[in-house]
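Form predicted on its own, single chain, as structure tokens, below.
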Amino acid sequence: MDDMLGYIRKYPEMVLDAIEATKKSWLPSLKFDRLLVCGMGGSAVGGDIAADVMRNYGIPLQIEISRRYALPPYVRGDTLVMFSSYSGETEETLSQFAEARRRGLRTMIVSSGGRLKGWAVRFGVPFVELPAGFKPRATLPYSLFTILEYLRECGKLDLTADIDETVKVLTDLREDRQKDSEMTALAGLMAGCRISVYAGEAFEAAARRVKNQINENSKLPASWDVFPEMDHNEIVGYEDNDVNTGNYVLLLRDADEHPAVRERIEATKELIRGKVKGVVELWSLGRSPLAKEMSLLFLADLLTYYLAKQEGKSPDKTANIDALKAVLKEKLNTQDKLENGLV
């Protein structure tokens, strides 16, 4: 079994492990009005999904994600800044941590090691240690459920029943050979295509995540957008031209999606169907918003894994990212400079 497929099938266990790791960390129950999650790539996606969860449950806690070298200038004492880097070596995240230290902001760290773990110990920063040995993009349950468990401990929300449902839905999907076959068949249709991922407003973060997984796992170009916004601009790109004839559109759907969004999706499908190679849909499973979103992400991960196999690519490797990191290490050496600056 490839490592990536093994990681995907461990999602139910990762959910439970993330909750337990957070509980064992004995984090202080801080008071804050906003949560800023600083991270890149697979380490940031937990914040994205958590923000979806807050909106979908109607919980009035603002969660923002910062994918930059610098912190937003408006961050003040009412914000908890969480630094999420699976490796602990992500230079953008390290840069933001150094700035947070200078500005005296309240911080916590989620990582498996690296400089961030060392800094957590050195500066006494609340820290959740994740298990090592995974690909960062395969640790979504860790990055998401660490956040959700900490928010529960701080009295911001309690999704215990819905987490139980989510684990069951993910476990059932893992054992569902029909769904596995469906993702394999979809991969066969979509192989070699540029893929546009669209979702309703409830699954904005899921659309971004699926696009990223297509890039990293499948080694294919992809884009993402959200209804209703895409109907105010991107849909015009599907007018009479031949640019899109080799493209596939992937729609993330939900039986309980907003009625107006449902009508928009159906109308958009009819407008673009003849302009692209194909339009396919993934439908969420489960009752709760959390289970629905995680079921879509699980199915999409399987799809991107099988797309990689169709392309003859390794879903585990990301050669361009590795090459770029090596160049930046040689030219900038950002991590060592930040380390020296914090001493």
Ligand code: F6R
Second form
Amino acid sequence: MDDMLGYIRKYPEMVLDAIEATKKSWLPSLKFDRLLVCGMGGSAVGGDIAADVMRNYGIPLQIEISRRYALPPYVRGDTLVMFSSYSGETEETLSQFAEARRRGLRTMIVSSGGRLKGWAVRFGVPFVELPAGFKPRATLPYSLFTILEYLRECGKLDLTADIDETVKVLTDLREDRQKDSEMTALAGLMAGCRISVYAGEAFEAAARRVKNQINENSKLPASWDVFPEMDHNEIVGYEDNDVNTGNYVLLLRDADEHPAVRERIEATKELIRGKVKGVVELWSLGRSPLAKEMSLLFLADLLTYYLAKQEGKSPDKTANIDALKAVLKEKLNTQDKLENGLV
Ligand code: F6R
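Following the display of the form predicted on its own, present the structure of the form predicted in complex with this ligand.
All chains and molecules follow, beginning with the one already shown.
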């Protein structure tokens, strides 16, 4: 169904539903030292944010994301490999699953249906079933909080208090229609521009996610980078040239940024301000790292929704993604080949 604004406003309920769905799935409590999340686009982002969460809370669990056809060769038995595809039909994710079966790796599946769900049932793979009917990118709370709840069940972390805060912050944001007005005003400034999204190191995954949401919801070109790394390369692209004059810079800010990161962001702003059409900032809300990152993602989702409206585009449709998937299916039909090759 096409209801992107409705999906965004459902974030608090999705957080709670994801936790319930994971609890109901009766997953085995496995022992593992690393988590590899295989997925593409909107189904990979939950893994990205979970990796930020591990760093921001100092939790010594390595989470890596694999967005490709092949698994990393070094993955061994100490790694749980989670396959995340909302449709259950994404060929890169299916290819990695087939490889994991051949290599005898420990697997888990998160999906709303498709072949991946069928394979979970057929091979008895631990499985979390997501509700059908959403756009994959709109289910970020499902993919993220499924991971966090499963890690809690395995004794890796317990963020219950911060999840409660996150739900409250997201609910308050949803009720605050002033935020809709602010995001509409920002969208008015940024309409028609190429947008560069930058965040501090704590919220690296948010920068990538917001760039993707600008692409998919607003149908605009965008890029992302992160401080401090971008101060060692990206800023040189703003030296004496006029290629950026029609571009906007969107900074994802946080009151608790590392002091050096804060200095870098302020100094970088001064360097680039005159070279671009404008620089705007979204500030996180809440106390905990989880609530802060989710508040930025919620605000940015609203912004990308209103940007689509400014552009006169449907925030729901992603015609080029659909067209490309159809071409690949027609030419290669990787899904059927994998299905036939699985034993
Ligand atoms: C569409 C979207 C895409 C998909 C991607 C993978 O809303 O966000 O980025 O997530 O094409 O498809 P799924 O998620 O079905 O594995």
